[in-house]
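Shown here is one chain on its own, the form predicted on its own, set out as C-alpha coordinates.
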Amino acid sequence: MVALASHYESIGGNPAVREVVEHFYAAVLDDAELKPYFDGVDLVRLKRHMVMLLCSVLGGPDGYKGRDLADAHRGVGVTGEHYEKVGGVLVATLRDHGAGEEIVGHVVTALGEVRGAVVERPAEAAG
(Lines of atoms letter the chains of each structure in order from A and count residues from 1; the text may use other names and numbers.)
(Lines give C-alpha, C1' and ligand atoms only; values in the text may rest on other atoms or scores of the structure.)
Protein backbone atom coordinates (compact mmCIF):
# COMPACT_ATOMS: atom_id res chain seq x y z
CA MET A 1 0.00 0.00 0.00
CA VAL A 2 1.38 3.41 -0.99
CA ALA A 3 1.14 6.20 1.57
CA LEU A 4 -0.46 9.37 0.31
CA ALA A 5 1.76 12.41 0.24
CA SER A 6 1.03 15.14 2.78
CA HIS A 7 0.25 18.62 1.54
CA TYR A 8 3.76 19.51 2.70
CA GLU A 9 5.30 16.83 0.47
CA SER A 10 2.96 17.66 -2.43
CA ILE A 11 4.00 21.31 -2.46
CA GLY A 12 7.71 20.41 -2.45
CA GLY A 13 8.64 20.36 1.23
CA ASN A 14 10.66 22.93 3.13
CA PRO A 15 12.42 24.52 0.12
CA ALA A 16 9.08 25.23 -1.55
CA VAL A 17 7.54 26.57 1.66
CA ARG A 18 10.53 28.89 2.17
CA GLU A 19 10.12 30.19 -1.37
CA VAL A 20 6.37 30.76 -0.85
CA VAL A 21 7.08 32.66 2.38
CA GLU A 22 9.71 34.86 0.69
CA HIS A 23 7.32 35.79 -2.12
CA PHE A 24 4.41 36.19 0.31
CA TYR A 25 6.29 38.74 2.44
CA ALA A 26 7.59 40.57 -0.64
CA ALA A 27 3.96 41.05 -1.75
CA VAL A 28 2.70 42.00 1.72
CA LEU A 29 5.48 44.52 2.25
CA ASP A 30 4.77 46.01 -1.17
CA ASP A 31 1.21 46.82 -0.06
CA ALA A 32 0.95 50.33 1.43
CA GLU A 33 -1.93 49.31 3.75
CA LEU A 34 -0.16 46.23 5.11
CA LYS A 35 3.45 47.39 5.31
CA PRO A 36 2.99 49.50 8.49
CA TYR A 37 2.16 46.35 10.48
CA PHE A 38 5.76 45.25 9.95
CA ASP A 39 7.58 48.46 10.94
CA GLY A 40 10.30 47.54 13.41
CA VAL A 41 9.65 43.80 13.06
CA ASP A 42 12.57 41.38 12.77
CA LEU A 43 11.64 40.04 9.32
CA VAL A 44 14.23 37.26 9.33
CA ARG A 45 12.74 35.88 12.54
CA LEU A 46 9.17 36.44 11.33
CA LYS A 47 9.83 34.60 8.06
CA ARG A 48 11.43 31.72 9.95
CA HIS A 49 8.33 31.44 12.15
CA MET A 50 6.03 31.67 9.15
CA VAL A 51 7.93 28.84 7.44
CA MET A 52 7.53 26.69 10.57
CA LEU A 53 3.85 27.58 10.85
CA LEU A 54 3.07 26.90 7.20
CA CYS A 55 5.04 23.64 7.28
CA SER A 56 3.00 22.59 10.29
CA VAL A 57 -0.31 23.55 8.65
CA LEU A 58 0.66 21.54 5.57
CA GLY A 59 1.50 18.42 7.60
CA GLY A 60 5.28 18.76 7.61
CA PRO A 61 7.52 16.78 9.93
CA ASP A 62 8.17 19.49 12.51
CA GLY A 63 5.40 21.15 14.47
CA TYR A 64 5.21 24.89 14.99
CA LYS A 65 7.29 25.95 17.98
CA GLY A 66 6.76 29.71 17.86
CA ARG A 67 4.79 32.01 20.10
CA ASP A 68 1.08 31.56 20.50
CA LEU A 69 -0.60 33.46 17.65
CA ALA A 70 -2.80 35.49 20.01
CA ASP A 71 0.24 36.53 22.07
CA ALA A 72 2.27 37.35 18.96
CA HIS A 73 -0.47 39.59 17.52
CA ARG A 74 -1.76 41.19 20.75
CA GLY A 75 -1.60 44.97 20.50
CA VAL A 76 -0.87 44.98 16.76
CA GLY A 77 -4.41 46.07 15.94
CA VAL A 78 -4.95 43.80 12.95
CA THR A 79 -8.29 44.57 11.33
CA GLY A 80 -10.58 41.98 9.82
CA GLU A 81 -10.17 43.64 6.42
CA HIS A 82 -6.39 43.46 6.58
CA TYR A 83 -6.45 39.86 7.82
CA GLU A 84 -8.54 38.93 4.78
CA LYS A 85 -6.16 40.85 2.51
CA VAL A 86 -3.10 39.04 3.92
CA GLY A 87 -4.91 35.72 3.57
CA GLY A 88 -5.65 36.57 -0.05
CA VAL A 89 -1.97 37.30 -0.66
CA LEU A 90 -1.04 33.93 0.86
CA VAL A 91 -3.59 32.10 -1.28
CA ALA A 92 -2.42 33.87 -4.45
CA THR A 93 1.21 33.11 -3.59
CA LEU A 94 0.44 29.43 -3.01
CA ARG A 95 -1.38 29.25 -6.36
CA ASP A 96 1.48 31.09 -8.10
CA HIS A 97 3.81 28.37 -6.78
CA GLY A 98 1.67 25.55 -8.13
CA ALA A 99 -0.32 24.57 -5.03
CA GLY A 100 -3.48 22.71 -5.98
CA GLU A 101 -6.91 23.71 -4.80
CA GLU A 102 -6.96 20.98 -2.13
CA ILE A 103 -3.88 22.53 -0.52
CA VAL A 104 -5.24 26.06 -0.92
CA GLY A 105 -8.54 24.99 0.63
CA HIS A 106 -6.73 23.42 3.56
CA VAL A 107 -4.78 26.64 4.19
CA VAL A 108 -7.95 28.75 3.89
CA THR A 109 -9.59 26.53 6.52
CA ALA A 110 -6.58 26.96 8.81
CA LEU A 111 -6.71 30.75 8.30
CA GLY A 112 -10.36 30.70 9.35
CA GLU A 113 -9.54 28.69 12.46
CA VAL A 114 -6.91 31.14 13.72
CA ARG A 115 -8.61 34.37 12.62
CA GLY A 116 -9.91 35.14 16.11
CA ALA A 117 -6.40 34.85 17.57
CA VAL A 118 -5.00 37.46 15.14
CA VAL A 119 -7.78 39.98 14.45
CA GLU A 120 -8.26 42.61 17.13
CA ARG A 121 -10.56 44.97 15.29
CA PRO A 122 -13.46 43.86 13.11
CA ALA A 123 -13.72 45.32 9.63
CA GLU A 124 -15.05 48.84 9.72
CA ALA A 125 -18.52 49.41 8.32
CA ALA A 126 -18.55 51.21 4.99
CA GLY A 127 -20.24 54.50 4.95
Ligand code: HEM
Second form
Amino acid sequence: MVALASHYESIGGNPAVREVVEHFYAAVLDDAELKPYFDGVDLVRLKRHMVMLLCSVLGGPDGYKGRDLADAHRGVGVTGEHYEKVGGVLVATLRDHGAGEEIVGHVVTALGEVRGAVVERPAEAAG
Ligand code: HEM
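Okay, that was the form predicted on its own. Show me the form predicted in complex with this ligand next.
Now the complete complex, all chains and molecules, led by this one.
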Protein backbone atom coordinates (compact mmCIF):
# COMPACT_ATOMS: atom_id res chain seq x y z
CA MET A 1 0.00 0.00 0.00
CA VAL A 2 1.28 3.44 -0.87
CA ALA A 3 1.66 5.78 2.09
CA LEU A 4 -0.29 9.02 1.80
CA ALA A 5 1.89 12.12 1.49
CA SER A 6 1.74 14.37 4.54
CA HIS A 7 0.47 17.92 4.17
CA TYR A 8 4.10 18.91 4.64
CA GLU A 9 5.20 16.94 1.60
CA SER A 10 2.25 17.91 -0.56
CA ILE A 11 2.84 21.63 -0.01
CA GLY A 12 6.49 21.28 -1.01
CA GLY A 13 8.38 20.63 2.22
CA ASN A 14 10.67 22.97 4.08
CA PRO A 15 11.46 25.34 1.15
CA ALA A 16 7.75 25.95 0.55
CA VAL A 17 7.06 26.52 4.24
CA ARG A 18 9.95 29.01 4.43
CA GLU A 19 8.48 30.91 1.53
CA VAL A 20 5.03 30.95 3.13
CA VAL A 21 6.51 32.25 6.40
CA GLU A 22 8.54 34.93 4.58
CA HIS A 23 5.42 36.21 2.79
CA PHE A 24 3.29 35.86 5.91
CA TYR A 25 5.52 38.14 8.00
CA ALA A 26 5.95 40.58 5.09
CA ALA A 27 2.15 40.95 5.03
CA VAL A 28 1.88 41.19 8.84
CA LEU A 29 4.58 43.87 9.01
CA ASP A 30 2.90 45.73 6.17
CA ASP A 31 -0.20 46.16 8.35
CA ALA A 32 -0.04 49.38 10.39
CA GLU A 33 -2.07 47.85 13.25
CA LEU A 34 0.07 44.74 13.53
CA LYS A 35 3.54 46.15 12.89
CA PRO A 36 4.02 47.79 16.33
CA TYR A 37 3.78 44.39 18.05
CA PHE A 38 7.04 43.41 16.37
CA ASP A 39 9.11 46.49 17.27
CA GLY A 40 12.48 45.29 18.52
CA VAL A 41 11.69 41.61 17.87
CA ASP A 42 14.44 39.38 16.46
CA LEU A 43 12.71 38.59 13.16
CA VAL A 44 15.29 36.03 12.08
CA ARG A 45 14.60 33.95 15.17
CA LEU A 46 10.85 34.55 14.93
CA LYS A 47 10.74 33.32 11.33
CA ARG A 48 12.95 30.34 12.11
CA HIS A 49 10.63 29.29 14.92
CA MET A 50 7.50 29.86 12.87
CA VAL A 51 8.95 27.71 10.06
CA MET A 52 9.63 24.90 12.58
CA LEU A 53 6.17 25.23 14.06
CA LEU A 54 4.35 25.26 10.72
CA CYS A 55 6.43 22.34 9.42
CA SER A 56 5.52 20.30 12.46
CA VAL A 57 1.82 21.26 12.30
CA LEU A 58 1.82 20.07 8.68
CA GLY A 59 3.32 16.71 9.63
CA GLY A 60 6.98 17.42 8.81
CA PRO A 61 9.77 15.31 10.31
CA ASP A 62 11.10 17.75 12.91
CA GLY A 63 9.50 18.97 16.10
CA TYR A 64 9.05 22.56 17.23
CA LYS A 65 11.98 23.75 19.35
CA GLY A 66 10.98 27.35 20.02
CA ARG A 67 9.56 28.70 23.23
CA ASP A 68 6.22 27.56 24.51
CA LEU A 69 3.66 29.80 22.76
CA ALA A 70 2.17 31.10 26.01
CA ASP A 71 5.65 32.08 27.23
CA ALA A 72 6.55 33.68 23.89
CA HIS A 73 3.41 35.83 23.84
CA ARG A 74 3.25 36.76 27.53
CA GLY A 75 3.27 40.52 27.81
CA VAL A 76 2.85 41.01 24.04
CA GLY A 77 -0.80 41.95 24.66
CA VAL A 78 -2.31 40.32 21.57
CA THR A 79 -6.01 41.15 21.23
CA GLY A 80 -8.60 38.72 19.93
CA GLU A 81 -9.23 41.00 16.98
CA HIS A 82 -5.56 41.05 16.01
CA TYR A 83 -5.35 37.30 16.46
CA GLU A 84 -8.12 36.82 13.88
CA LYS A 85 -6.36 39.23 11.57
CA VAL A 86 -3.03 37.40 11.77
CA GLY A 87 -4.77 34.04 11.34
CA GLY A 88 -6.49 35.44 8.24
CA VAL A 89 -3.15 36.57 6.82
CA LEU A 90 -1.70 33.08 7.35
CA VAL A 91 -4.65 31.40 5.64
CA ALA A 92 -4.52 33.84 2.71
CA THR A 93 -0.76 33.29 2.36
CA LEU A 94 -1.19 29.51 2.34
CA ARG A 95 -3.85 29.77 -0.36
CA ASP A 96 -1.60 32.11 -2.40
CA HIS A 97 1.01 29.37 -2.28
CA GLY A 98 -1.39 26.78 -3.61
CA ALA A 99 -2.33 25.05 -0.37
CA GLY A 100 -5.56 23.08 -0.79
CA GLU A 101 -8.54 23.42 1.50
CA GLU A 102 -7.59 20.27 3.40
CA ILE A 103 -4.33 21.89 4.47
CA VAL A 104 -6.03 25.21 5.16
CA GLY A 105 -8.62 23.47 7.33
CA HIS A 106 -5.92 21.63 9.25
CA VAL A 107 -4.06 24.89 9.94
CA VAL A 108 -7.29 26.65 10.98
CA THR A 109 -7.89 23.86 13.51
CA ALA A 110 -4.34 24.28 14.84
CA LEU A 111 -4.88 28.05 15.09
CA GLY A 112 -7.99 27.45 17.16
CA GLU A 113 -6.00 25.21 19.49
CA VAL A 114 -3.25 27.76 20.23
CA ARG A 115 -5.50 30.82 20.44
CA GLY A 116 -5.74 30.69 24.22
CA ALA A 117 -1.95 30.67 24.54
CA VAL A 118 -1.47 33.71 22.28
CA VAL A 119 -4.36 36.06 23.08
CA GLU A 120 -4.10 38.08 26.28
CA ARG A 121 -6.77 40.71 25.82
CA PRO A 122 -10.31 40.05 24.62
CA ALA A 123 -11.28 42.10 21.55
CA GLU A 124 -13.71 44.19 23.62
CA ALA A 125 -10.84 45.44 25.78
CA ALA A 126 -8.63 46.38 22.83
CA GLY A 127 -7.50 49.94 22.68
C1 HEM B 1 -1.75 33.02 14.88
C2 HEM B 1 -1.10 32.22 15.71
C3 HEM B 1 0.31 32.52 16.15
C4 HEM B 1 1.32 31.63 16.15
C5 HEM B 1 1.26 30.18 15.74
C6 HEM B 1 2.50 32.34 16.60
C7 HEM B 1 3.75 31.79 16.71
C8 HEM B 1 4.84 32.44 17.23
C9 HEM B 1 6.14 31.84 17.38
C10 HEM B 1 6.52 30.42 16.94
C11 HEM B 1 6.94 32.75 17.96
C12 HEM B 1 8.43 32.60 18.29
C13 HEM B 1 8.64 32.00 19.64
C14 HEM B 1 10.12 31.95 19.92
O15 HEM B 1 10.90 32.74 19.39
O16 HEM B 1 10.54 31.08 20.70
C17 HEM B 1 6.14 33.95 18.16
C18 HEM B 1 6.60 35.11 18.71
C19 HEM B 1 5.92 36.31 18.67
N20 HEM B 1 4.64 36.50 18.24
FE21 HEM B 1 3.40 35.07 17.62
N22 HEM B 1 2.17 33.64 16.87
C23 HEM B 1 0.84 33.79 16.60
C24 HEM B 1 0.10 34.95 16.69
C25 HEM B 1 0.63 36.17 17.00
C26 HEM B 1 -0.12 37.42 16.94
C27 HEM B 1 -1.59 37.53 16.58
C28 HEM B 1 0.76 38.40 17.27
C29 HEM B 1 0.54 39.88 17.34
C30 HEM B 1 -0.40 40.52 16.67
C31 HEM B 1 2.04 37.78 17.57
C32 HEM B 1 3.16 38.43 17.97
C33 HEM B 1 4.35 37.84 18.32
C34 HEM B 1 5.51 38.56 18.81
C35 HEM B 1 5.62 40.05 19.03
C36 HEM B 1 6.50 37.59 19.05
C37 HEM B 1 7.92 37.81 19.56
C38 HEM B 1 7.95 37.79 21.05
C39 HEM B 1 9.36 37.96 21.54
O40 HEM B 1 10.32 37.53 20.88
O41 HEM B 1 9.51 38.55 22.61
N42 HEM B 1 1.92 36.42 17.38
N43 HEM B 1 4.88 33.72 17.70
